[in-house]
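Heads up, the chain below is alone and in the form predicted alone; it's given as structure tokens.
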Amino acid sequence: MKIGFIGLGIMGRPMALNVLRGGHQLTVWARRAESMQPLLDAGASGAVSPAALAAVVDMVISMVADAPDVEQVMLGEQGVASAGRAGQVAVDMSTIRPAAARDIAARLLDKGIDFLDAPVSGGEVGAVAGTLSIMVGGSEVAFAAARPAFECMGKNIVHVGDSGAGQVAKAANQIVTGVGVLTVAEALNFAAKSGVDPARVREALLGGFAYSKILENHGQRMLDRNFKPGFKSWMHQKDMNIVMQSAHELGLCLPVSAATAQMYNAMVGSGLGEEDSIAILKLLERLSGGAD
């Protein structure tokens, strides 16, 4: 299959890297031609643009920050639709609105293109090893068309719904783990400051109902002090706000999330936006008269 994808940050670009080691002719575009590069050494062709991208494929990928982003690439000037046919399919794997997703299915469905929304579980590591949870909203057929290039990049791959249900999915996704890296790193700050082990009491818990992977991972993680970022904070404060933004479109009581959402707005307040979003750690320690 010809597939484009636009888009090749820390996410985008091993996502492409193996949907083009999954045997697909990849084109790729990129706002910085260096982002380019190392797709363009492994054997990939780049484009000149999102619409000369879409022009050579039959469907195109996106994978960057935010809805205004996704809009442009697709509906702007030199976007997808500007030189995309009827019958092409394209897909957005970024965290947006679901409002928005369905917006943007619906313009382009008036250019006779099929859009999914596509968004992704896994973070860097994930996407490195093609193992991504992807939760897909949009039409049967465009889903089946899609997913030999999903199967490139996930293993857990869910048709949700129609458009804008795999944004739902997704911020219900980041209302788990979101909550889940605040909750284990009050754990473990709780345990510090009581003059306990906060090793020894993680592996206490590993052992019982307060299992979870991100007690297993970032728990452990958060004992090495290994904040290097494979998920940066301001992307989890971008993301929580997607979910306080559709709670108040439905008029949905969510108070664990919204004191959530409050704690990376904290984080990126702090100077901690950069760091991984479980340095949150240390946004505790702090509120707690401790230091980094």
Ligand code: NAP
Second form
Amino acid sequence: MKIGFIGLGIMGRPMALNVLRGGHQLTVWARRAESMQPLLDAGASGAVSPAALAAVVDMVISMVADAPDVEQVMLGEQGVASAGRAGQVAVDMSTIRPAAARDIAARLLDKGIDFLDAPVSGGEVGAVAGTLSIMVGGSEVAFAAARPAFECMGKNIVHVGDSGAGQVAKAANQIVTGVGVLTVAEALNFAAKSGVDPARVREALLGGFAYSKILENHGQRMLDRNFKPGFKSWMHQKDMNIVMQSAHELGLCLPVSAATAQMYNAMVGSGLGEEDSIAILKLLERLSGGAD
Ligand code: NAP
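Having gone through the form predicted alone, I am curious about the other one (the form predicted together with this ligand); can you provide its structure?
Everything in the complex follows now, all chains and molecules, and the chain you saw is the first one.
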């Protein structure tokens, strides 16, 4: 299949590489030329704009940042819609508000383009290994068309429901992971401030009901004090904001998410936005009288 990939950052670059390795003909576009270079070196073609990319592929995939970015590459000047064809499939794999995904889907459908929201979980590690969890919202027909591309990037591929349903699943995922990272940081900070080795505490917890992938992976990175992103804190703030905005629209009570969202706000306000979300440990340490 001829596939176009837009957005070649921490996640998009390895995902696009896996699409290429899967035997598809790949065309890429990125805002900055240097982001495209590793893909060009690997055998992909480059396009000068999202529109130029859309003109030569069967399916477009975007992996950018937030809803305005998806709107820009899909529907903006020189966007996918300006050169896309009826019957084409466009897939956005970024994490954005479910309502924004539904709106973009409706506007692309006006041009005959079938849109899927297909956000992912599994982080940079999963993107490199091609083992992402992919949560898809949209039509059965578009899902079937996109499945071969999804299989290059992920292992657990679930068609969750209609347009926006993938983003609802991802927001639920971010509740669990956002709260999870915070609670692991709290537990390790609690151990350290109690004068006990947090590494031994983590080791003890890994065998019981407190086990989680977050305790295992993120917990280890907290112990290593490896704050290189990964998943930038401002991205997790964006995702908790998506959760809280949806809760506001629906009149939902999400007390734990609300407290967690405040912590991610404080991370960005404290200058930790570009560090990995596990730097929430640093924030807790500061609030507990410890230094970085
Ligand atoms: P990233 O490293 O910052 O990459 C985002 C890429 O999108 C950058 O290359 C950026 O281009 C490009 N981009 C952003 N806005 C754009 C626009 N308006 N027009 C054109 N290009 C644009 O971020 P990431 O970690 O890969 O995350 C991408 C998406 O995946 C986000 O929605 C995030 O929430 C989601 N996600 C991330 C992870 C993770 O662990 N990192 C896991 C699951 C989901 P420039 O290089 O020019 O800035």
